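The data below hold one chain only, encoded as C-alpha cells and taken in the form predicted on its own.
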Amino acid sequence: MDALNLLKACFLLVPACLLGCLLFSRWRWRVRLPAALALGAVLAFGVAGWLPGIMDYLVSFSIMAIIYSILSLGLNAQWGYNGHLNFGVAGFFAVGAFTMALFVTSPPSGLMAAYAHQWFGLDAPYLVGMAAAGIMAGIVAYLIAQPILHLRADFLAIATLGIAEIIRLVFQNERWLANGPQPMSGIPQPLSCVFDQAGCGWLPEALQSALSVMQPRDYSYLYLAIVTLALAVTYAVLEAMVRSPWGRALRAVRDEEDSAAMSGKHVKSLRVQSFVLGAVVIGVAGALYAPYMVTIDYSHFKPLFATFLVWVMLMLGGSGNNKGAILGAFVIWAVWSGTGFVTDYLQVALQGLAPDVASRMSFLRWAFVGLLLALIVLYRPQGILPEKKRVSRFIDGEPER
C-alpha cells in the first residue's frame, strides 16, 4: 500500500470506528471501544488495500448518505417522537444551507458585485455558520409552528409542504437575498487549507509534510471525517434527549394527546419544542451540505426530492428509532445511487432503439423508490429497526422490547 492510500485509510478510520461503536452499542465500553477500533481498522485498511479504485466513490457516497442521515434524524425528532406529519423538510434544509452560505462567504466586490448579490457576507468561521444555520432554521420553525401546529395529519402535511415551496420560491425570486435564480457560489470549505500547496500555518511541519502527498481533490476524505463527527454528535444528543423525561413526554403526546394533557403535560409547548428541535437538526444538515457542494441554488431544495426521499428513508429504517433513521438513509441512498447507474446504462442502450423511451429513463429511479415505499407500507410498516417499547426499569425481569 502506497503512502497516499495509507493516508486515505487513516481518514476512513473515523467513520469506520464510529460505525463500529454504533453496531456494538449494546456492549460495555471496555469491550465496545476495542471492538470498534478493530472493525474500523479492518474496514478502512481493507478497502484501501483491496479496493483502492472505488475509494473516492465510497467517500462521496458516504458524505451524502450521512447528510441525509442527519435529515432523517431531524424528521424522526418530529414525526417519530411527536407525530408531526412534516412535508416541509426541504424548506428547513434550504434555510440551513443558505444561512451557512451567507455567514461564511464574503460579500461580492469589484466586478462580481454587478453579477452576484447577497444580503450580507460575514466571512465567519465554519462553526459559527453551522450554529447560525441551526438557530435560523429553529427560528423559522418556531414562527411557522404558532399558526399551523393545531392542524393534524394530512392537513399539517399540506400546510408544511406549502411552506417549503414558499421558502424555495423566496430564495428563487429574491435576488438581493441569496442571488435569486443564479447560483450562490464560492462557499468556502472548512480546513481546506490542509491540502493546499501553501498549507495551514497552524499545522505542525511534520504533519504538513506527511499530508503533502494528498492533493486538493482529496479534500473529500477530510470532509467525510467532519460530517461523520457531526452525525455522531447529533445522534448522541438526540438519544440523550429522547431517553430523558422530556422525551417520554413527547412520546406520550404522540400516542395519546388527551391523556398526556390530563396528566399535566403542556401539549402545545411540547409539540412546538419537538418541531423546532427537528428543524434545527435539518438546518445543521443544510449547513453541512452547502460547503460540500460549494455552489447552491434553489433547485437543490425541491420538496419532491429533499422531502420525499427523507420520508422513505425514515419509514424504511424505522420511525421512533434513531439507529433506524440512519440505516434507512444509507439503504435508500444506495438504492438511489445504484438506480442512477442502471438508468444511465438503459438510456445509452435504448438510445438507438427507442429514443422516446430512453429520454424518460431518469424517471425510472422514482419508480424504483416508489415501489420500495409500497413494499415497506405493505410488508414492513414498522421499518427495519422498529421503535423499542420501553417499560419501567423498576419492574424486575421485564425486558426492553
Given for the second form:
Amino acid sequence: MDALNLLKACFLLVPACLLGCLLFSRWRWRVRLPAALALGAVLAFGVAGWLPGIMDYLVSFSIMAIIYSILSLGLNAQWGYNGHLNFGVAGFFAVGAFTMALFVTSPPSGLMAAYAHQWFGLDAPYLVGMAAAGIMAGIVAYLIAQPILHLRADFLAIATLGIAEIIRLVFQNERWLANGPQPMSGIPQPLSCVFDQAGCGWLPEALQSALSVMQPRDYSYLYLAIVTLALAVTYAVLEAMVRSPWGRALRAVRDEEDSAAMSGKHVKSLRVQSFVLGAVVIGVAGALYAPYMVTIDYSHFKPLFATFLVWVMLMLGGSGNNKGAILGAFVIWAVWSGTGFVTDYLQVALQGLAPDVASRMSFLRWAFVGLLLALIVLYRPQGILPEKKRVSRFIDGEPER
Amino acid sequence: MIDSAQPAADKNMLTGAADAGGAEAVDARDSGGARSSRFVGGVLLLVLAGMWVAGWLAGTSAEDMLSLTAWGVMLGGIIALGGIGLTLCYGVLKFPNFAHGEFLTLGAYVTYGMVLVLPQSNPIWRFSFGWELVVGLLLAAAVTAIVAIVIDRLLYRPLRRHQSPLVLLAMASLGMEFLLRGVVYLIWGSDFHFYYSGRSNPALYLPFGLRIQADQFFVFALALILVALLYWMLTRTRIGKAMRATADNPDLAQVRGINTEQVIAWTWSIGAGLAAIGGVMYGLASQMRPDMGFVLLLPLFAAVIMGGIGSAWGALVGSIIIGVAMQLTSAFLNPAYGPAVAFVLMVLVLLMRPQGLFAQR
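What would the structure be for the form predicted in complex with its partner chain, rather than the form predicted on its own?
Whole complex next, starting from this chain.
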C-alpha cells in the first residue's frame, strides 16, 4: 500500500468508525467504542488495500448518500414522528443550499460582475452559513405552517408541493437574487486549503508536508469526513430529541391527537415545532450540498431528485426510525446509481437500433422509482426497519446504548 | 366577467360596511370560525379587480387587459376540465390524486399520437384542427380512462382493502405521477410538440378590441358543455346519484345496495376522461410538454380547494377565478409565476374558509 492510499484510508477511518458506532448501538459504550474502532480500521484499510480502484467512486457515492440521509432524517422528524405530509422537501433544500451559497461567497467583482448577479455575498465562515441555512429554511417552514398546518393533512401536502415549486421558480427567474437561470458558481469548499499547494498556514508543518501527497482533486475524502460528522451530529441530536418527553409528545400528537390534547399537550404548537425542526435539518443538508457541488442552479431542486427520492428512501427505510431513514437513503441511492448504469448500458445497446429511443432511456429510472414507491406503500408501508414503539427505556429493564 | 364583477364586489363591500352593526349577512363566521362564502367570493373578486387595475397601471391598455381576461376564462375552462375530475376523485375516494396532472399529459400525447396516424382532414370552420383531432381526443379520453381504472385495480383498490390511511394513498399517487411521467418521456421524448406545427391560427377580431382565437372559443364551449353534462349526470342519472351517495358516506351507500367499486370505476373513468380532454385543449392552446401536467397540478388543486372538495360547480368557479388571475397577473409579473398566483389565492381562501366556496355541508 503506497502513501497516497494509506492517507486516503486514514480519511475513510472517520466514516467507517462512525458506521461502527451506529451498527453496534446495542452494546455499552465500553465495548462499543473499541469494536467500532476495530471495524472502522478493518473497513477503511481493507478497502484501501484490496479495492483501491473503487475508492474514489465509493467516496463520491457516500457523500451523496449521506446528504440524502440528512434529508431523510429531516423528513423523518416531520413525517415519521409527527405525520406531516411534506411534499416540498426540495423547497427547503433549495433555501438551505442557496442561503449557504450566498453567505459564503464574496460578491462578484470586476469582469464577473457583468455576468453574475447575487443579492449579497458575505464571505462568511462555513458554520455561520450553515446556521443561516438552517434558520432560513426554518423561517420558511414557520411561515407555511401558520396558515396550513392546522388544516387537513392532505392540504399540507398540496401546499408544500406548491411552495417548493414557487421557491424553485424564484431561483429560476430572479437574476438579482442568485443569478437567475444561470448557475451560481464558485462556492468555496470548507478546508479546501488543506490540499492546496500553498497550504493552510495554521496547519502544523509536518502534517502539511505529509498531506502534500494528496491532490486538490482528492478533496472529496476530506468532505466525506465532514458530511459524516454532520450526519452523526444530526442523528445524535434527533435521537436525543425524539427520545425525550418532547419526542413522545410528538408521537402522541401523531397517533391520537385528541388524547394528547386531553393530556395537556399543546397540539398546535408541537406540530409547528416538529415541522420547523425537520425543515431546519433539511436546510442544513442543503448547506452541505452547495459546497460539494461548487456550482448550483435551480435545476438541482426539481421534485424528482430532491423530494421524491427522499420520500422513497424514508418509506423504504422505515418512517419513524432514524436508523431506517439512513439505511433507506443508502439503499435507494445505490439503486438509483445502479439503475443509472443499466440505463447507460441500454442507451449504448439501443444506439444502433433506434437512436431516438436510446436517448430517452434515462427516463426509465423515473418510471422505476415511481413503481418502487407504489410497491413499498402496497407491500411494506412500515419499511425495512419499522418504528420501535417504546414508552420509556426504564420500563424494559435494560437501559439503551 | 370582470366587468360585471367589479361593481358586484364594490356593492358587496358596501353592504359589508353598512351591515357592520348587525354584521351577519356578509361578515358572519360559522361555528368553525370560517367566513361566509359570500364574503370570500367578494374578497376574491376584489383581488381580481385589484389585479386588473395593477395591470392597467403597469401600462397594459384596457383592451389588452380585456383580452387577457377573456383568455383567462378560456384557461379557466381548461383547468376546470382537469379540476372537475380531481374534485370527483377527491370527493369519492377521499384522497388527493397527485397523478391527476399526468392524465392531462397522457391525454394530450395520446391524441398527438392519433393525429399523426389518422388521415388529415381540412380544418373545421376557423379552427386550426380537423376531424382527426376530435376523433383522437375521444380515443385518448378512453385510453386515459382505461389507464386510470387499471391503476386503481392494481394499486388503489388493494390499498383501500387494507384500510390504508389517506396519506399512503396520496403517496402512492405521487409514485404514479412519476411513473406516468416517466412513461410519457420514454415514448414521446422531452421535446415540445404542437398538434399542427406551422399551421397559422389567426385571432378573430371582436368588438371592444378583443382578440380571441377560434380554438379558444371551442375550448371554453366544450368545457361548459362537458360540465353541464356532468352536472346533469350527477343530479339526474342513477350512477351520478350513486356517486354522490358514495362520496357522502361509502358505508351507508354499500348498505343501500350501491356497488361502490363500480361507482369508483365510473369516477375514475369520468375524471381521467375529462382530464385527457383538458390536456388536449391545453396542448391546442399552447404546446405540449411532458411536464405540462405537473405545471398544471398546482392550479388544479388550487381550483378544487377553492371551490370546495367534491363540488363540480365549485371546481368550475374556482378554475375560472384561477385562470383569470393567472392571465391578469401576467400583465405585470413574469408569466412563469402563474402557479404561484394560483397558490396565493388558494392560501387566501384557506385562511378565510378552509372548506372552500361551495362546501357541500
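Residue numbers count along the first chain shown, from 1. Take the two forms, superpose them, and find the largest set of C-alpha atoms that agree within 1.5 Å; that set is the rigid core. Source: prediction; values computed, not measured.
Undergrad: Using a rigid core superposition, assess whether residue 372 undergoes a CA shift of 2 Å or more between these two forms.
TA: True for residue 372: a C-alpha shift of 2 Å or more.
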